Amino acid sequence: MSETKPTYTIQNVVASASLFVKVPLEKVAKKLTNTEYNPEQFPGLVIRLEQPKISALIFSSGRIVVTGAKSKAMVEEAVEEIKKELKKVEIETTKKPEIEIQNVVASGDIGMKLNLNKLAFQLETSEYEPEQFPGLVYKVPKSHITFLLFGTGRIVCTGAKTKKEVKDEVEKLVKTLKKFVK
């Protein structure tokens, strides 16, 4: 078996933050064109930014959830842009937002073909129902990390909080899989 180093790319960083200010969502929705607000369907307002290209949910409590970022720095930039957008509607934030990374999603390739049928029996915390979904879902024991594994060697890692955690968990996954893949 040829040794290829696993490769992966961060696809999405989901973070939450508090602006420490109440946000009148209806007022924001009326004045900003890059928003969607339908309180009958969902209690938050969706705002889409072009730079950086992210989406965020803003709640009347001042909590926000940012999605679509590729790094923590991009999340921080997005929060600053959201503050600028809110300033246009005379909503001032005085306290520095507390940003917390909720989930880092990465996709990549571990460089080995996988027999998902066999792995489903060998990996205790896995689920594989090919008629439902073509990938094997592997919940890493004693962890909050979940991998989607595909026969081609492609992977998706979800549940990490940092880029380093993704790297460490992918390395552990490869070690684990090498025990079963000959």
Second form
Number of protein chains: 2
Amino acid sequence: MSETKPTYTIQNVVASASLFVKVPLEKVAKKLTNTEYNPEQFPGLVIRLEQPKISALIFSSGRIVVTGAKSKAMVEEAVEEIKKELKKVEIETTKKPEIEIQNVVASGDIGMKLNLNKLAFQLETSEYEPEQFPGLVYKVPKSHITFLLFGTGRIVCTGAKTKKEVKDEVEKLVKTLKKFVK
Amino acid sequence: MSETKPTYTIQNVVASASLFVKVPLEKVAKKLTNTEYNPEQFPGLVIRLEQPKISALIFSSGRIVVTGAKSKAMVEEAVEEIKKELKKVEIETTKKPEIEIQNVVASGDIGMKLNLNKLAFQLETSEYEPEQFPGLVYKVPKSHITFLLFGTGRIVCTGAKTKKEVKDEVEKLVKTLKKFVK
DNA sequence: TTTATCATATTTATAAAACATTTATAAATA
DNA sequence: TATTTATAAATGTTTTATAAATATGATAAA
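Switch from the form predicted on its own to the form predicted together with the DNA and give that structure.
Every chain and every other molecule in the complex is listed next, the one we just looked at coming first.
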């Protein structure tokens, strides 16, 4: 009898790209109010957009990092918007940026309570220190995927490159967990 | 079966010499733009050359230190160039400077992954504090040579006086390491 | 008071971590 | 109610450690 139908939602997509043009960050920071720039703290300039609602890092090399998106389409929209923002301060981009998805984060629910103390022993590649963090950290073997498992049955999947990878890994996780429950 | 052919490249040669003439650093600093002089910070004047690309320290005593060279020939070239620079500001050198190589730094690859945690115990005269610096520091016994060993198999050799010494020490190191791998 | 050592500055390879950004999750603290 | 703890990923700069000579000033131990 299987009562567990895992559900999950993509919560964050991080992507990188190159604008193929050097960016004078000091100048951009002065002219655009939706930016933050503290080079002695971090070399990238932070820009926050309302539509789509994301945050991005722009580096003087022209490389950018988009965070907070929910999908690849949203990342593409964001890059177009960043190009428009830069155009406002006379920075023209000619080449089409090649966008690369670097990380997909999803949260979900596997529909069953988890005994983390027990799981910490059953899952070889896991770490669980409740007084430090309430979730159990499970690094999937031979994979770059990491799960955060909570006693409530809620989970966080991070390190994926695609939506499909999230789906496959969550299904694999549920199968693994069910073995222990039996 | 020996899959490990160590490779290495001389990366830096530091040498000292005397010009056998007092140098008025304040005056030199004012007339030559390729120099830096902050006596309250450091007593030597810094001069940077384009051809050959090196940096040197000149002291009021007439002693100089050449850094950033790749070979002894490059050091000799540098000293000649420094003499020319000083001639521009009416400082004549008569005696031939005796150049002494003080340090030869080389980087290389021994072609095998290293378990630094294990090596830290096996190599008596080594120190390894990964949270401070990722490399293991190995001081070769009864020698002035020090190696930096990295988990990747890349190495740095420093403290040598000659190219030959680098070669011999790297070969010796590889033999030592292979003993532990077996 | 004298003799140490230490920091100042220069170069070079090596590599790991911190810095900042986002997002869900949840327990504890301030 | 906001922060801290932990996770992944990219971006790029700085710090960490090594050896050597040179020469000042500053502490620090004898």
